[in-house]
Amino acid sequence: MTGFFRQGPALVCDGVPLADLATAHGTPLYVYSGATIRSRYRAIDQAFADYPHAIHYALKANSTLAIARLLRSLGSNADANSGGEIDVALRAGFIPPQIVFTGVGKTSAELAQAIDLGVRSINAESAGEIERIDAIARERQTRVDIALRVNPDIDARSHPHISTGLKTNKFGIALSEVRELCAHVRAMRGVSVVGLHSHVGSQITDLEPLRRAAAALVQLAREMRAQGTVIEYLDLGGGLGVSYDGSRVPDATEYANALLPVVRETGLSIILEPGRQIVAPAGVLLTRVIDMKQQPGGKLFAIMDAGMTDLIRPMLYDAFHRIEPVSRSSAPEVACDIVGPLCESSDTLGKDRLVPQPAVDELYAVLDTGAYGSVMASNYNRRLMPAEVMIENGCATVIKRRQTIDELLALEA
């Protein structure tokens, strides 16, 4: 077995207790299973195998090096957001040709970045946007490929957070603008339109949107070739969610079901931009109880040593994530509120909770924290970033160090 599962009463990644990487690295501690990266990359690109396709790796989701350089070891491509991300990208290993550059409001420091480095394509999110792609091109006498974002008024049916696609959010160009857009830019001497992108939201569990979304775009990519604007590809975004309590989701096969008959016929070739899919069920968050606390006539609290500023998801979406003892317990079950540290009520892991009775110091783990884990973490409260260690061959590797108080005071004068 691959991933996290128990061994007897502990649970283990890859075969390692996780007790044992919480007695040697501490706690708040992210532990994520490489073999599992693998496993669910290589399913996303064996079921698109027979089309041409590209596997963009969305950054977003987890941007620690480690991850990001095992992604591009079994074959990925990188989706960025920012110039940051561009940044760790290229530190990554990958090369320009293998970035698409997307995001809602790119700087024009991030543009001129993009365009001298020599990215595949930038996603473009506006009509200004593409002026000013136009502008930084002509100054470099150059000509820049983009992709226009569409944003196809599609409800992807998940949280109103990460919901993308509708004419309510400020992502993408309406569709019913885009035709009349691509006009304007084919007498532009420094951008050319190759490429159609959408992506209407993330932790998607029901395909249709995500079929309807293609559909939009091949039939835009047929009108714009009859307008004179030949398209290379169709780069179909990413969002396809997991299970975070068990239930069932579409696995990559049904996700390649979906979305191949519709692109089939155009022959244009696809990009994906996986994130969650992959890394989400790959991590852990191994966190200690600190405190009990019984308000009378009130709830059961777990006071914990990791909090929001570790994982935010909860209080941000109101996420649901498995929480489980990490030596299985015969303690009686309690209803109890998962919670963190931090002065903030929102500070909860997990409400109305049931587990064997939790005891101070006693060892536990968030399951499916591979993505918008780590990445979102912050420093609310001087708290410090946890470390990070990955699992291969056994073998367990300190991929980012738990950071220091003379770290995050160093840009302070």
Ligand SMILES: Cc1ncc(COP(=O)(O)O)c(C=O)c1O
Given for the second form:
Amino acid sequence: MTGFFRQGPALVCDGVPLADLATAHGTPLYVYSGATIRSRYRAIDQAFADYPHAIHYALKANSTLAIARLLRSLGSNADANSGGEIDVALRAGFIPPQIVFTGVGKTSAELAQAIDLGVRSINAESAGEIERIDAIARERQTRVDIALRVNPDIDARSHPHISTGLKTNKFGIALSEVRELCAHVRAMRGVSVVGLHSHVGSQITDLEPLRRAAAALVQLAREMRAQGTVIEYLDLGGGLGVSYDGSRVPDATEYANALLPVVRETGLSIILEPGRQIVAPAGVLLTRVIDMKQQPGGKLFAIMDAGMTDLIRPMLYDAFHRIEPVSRSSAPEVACDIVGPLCESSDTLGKDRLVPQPAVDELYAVLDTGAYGSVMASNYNRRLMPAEVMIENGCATVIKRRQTIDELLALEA
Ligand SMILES: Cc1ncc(COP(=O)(O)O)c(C=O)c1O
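Could you switch over to the form predicted in complex with the named molecule, since the one displayed so far is the form predicted on its own?
Let us now look at the entire complex, which starts with that chain.
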């Protein structure tokens, strides 16, 4: 058995007790299951096996180098969202033709970096960005392959903060403008449109918006071919959700069964940019109870040593994560708010949770925090970035050590 499960009363990762890891490495601590990352990557790859496809793991979900390296070793390519993520991809061993460069606001320096490296494609977000790419490419007397990121005005039915495919969102080129833009781009000497891209949101648990977005790209590719622009591939983005509360959500096979019938007749190869689907359930955040506080006539609070600087999803998206004692406890259940130590009332990991009466120093695990967890960590309140450990074949390796106060202050005069 792999992943996070109980061996008797103890929560373990790939057989390694989480309590031992917290003792050895301190808390807050991210722990990842290498085996879970492998199996979840393979599940997507196998679901699409009978159709030409390339998986470009979305580094934004978790770009700790060891995780990026592991995905590369499995055959993944990379989706980078900034110059920094391109650098991380290169340092993790991806070569430029394995990288697509996405992002709603790419600076000229980042575009030049991507062009000089020769990344597989730049997913262009606007007419202005295409003009900038064209100018940089012509200056270098080269021609750059781009994909047009289309905004199909489709509601992903996810949280508004992670929906990206509506016309009220800043992302992509409106479907109604793509045809005219394409005619304009055809006259440019520095760019070739070779792909169409869409990404309508994240944590999508209803396959219909994803299917509709793919259908919109297929239709557009057909029209563009008639206009004289030959599209070589469709980039269907990422976005497939995971279950944070144990309820059933579509798996990789159902995802493929929703998308492949839509694209198959085109024969066009596809790119997928999954992030969360691969890494979210592969990580937990370990945190200890610092203090218990009962406000008279008010709430009971369990104050933890991890908060919004370590995991901001609950505060940013009202995201739900299961929070469990690492060692099963027989204490009577109480309702409490599980909160962080920061000077913010929003610093709440879980509201009104029923847990066995927590005790000071007790170790808890915040589950399914492998995606958009450590990558979104911050130094607010001068807190230090947590350490990260990966379990591979029963061995724990520190893949990111805890930041020190000297490192934090090294940038300052
Ligand atoms: C363009 C793009 N591709 C892929 C992803 C990865 O999404 P997810 O982690 O939901 O699979 C994102 C994240 O929102 C994105 O913006």
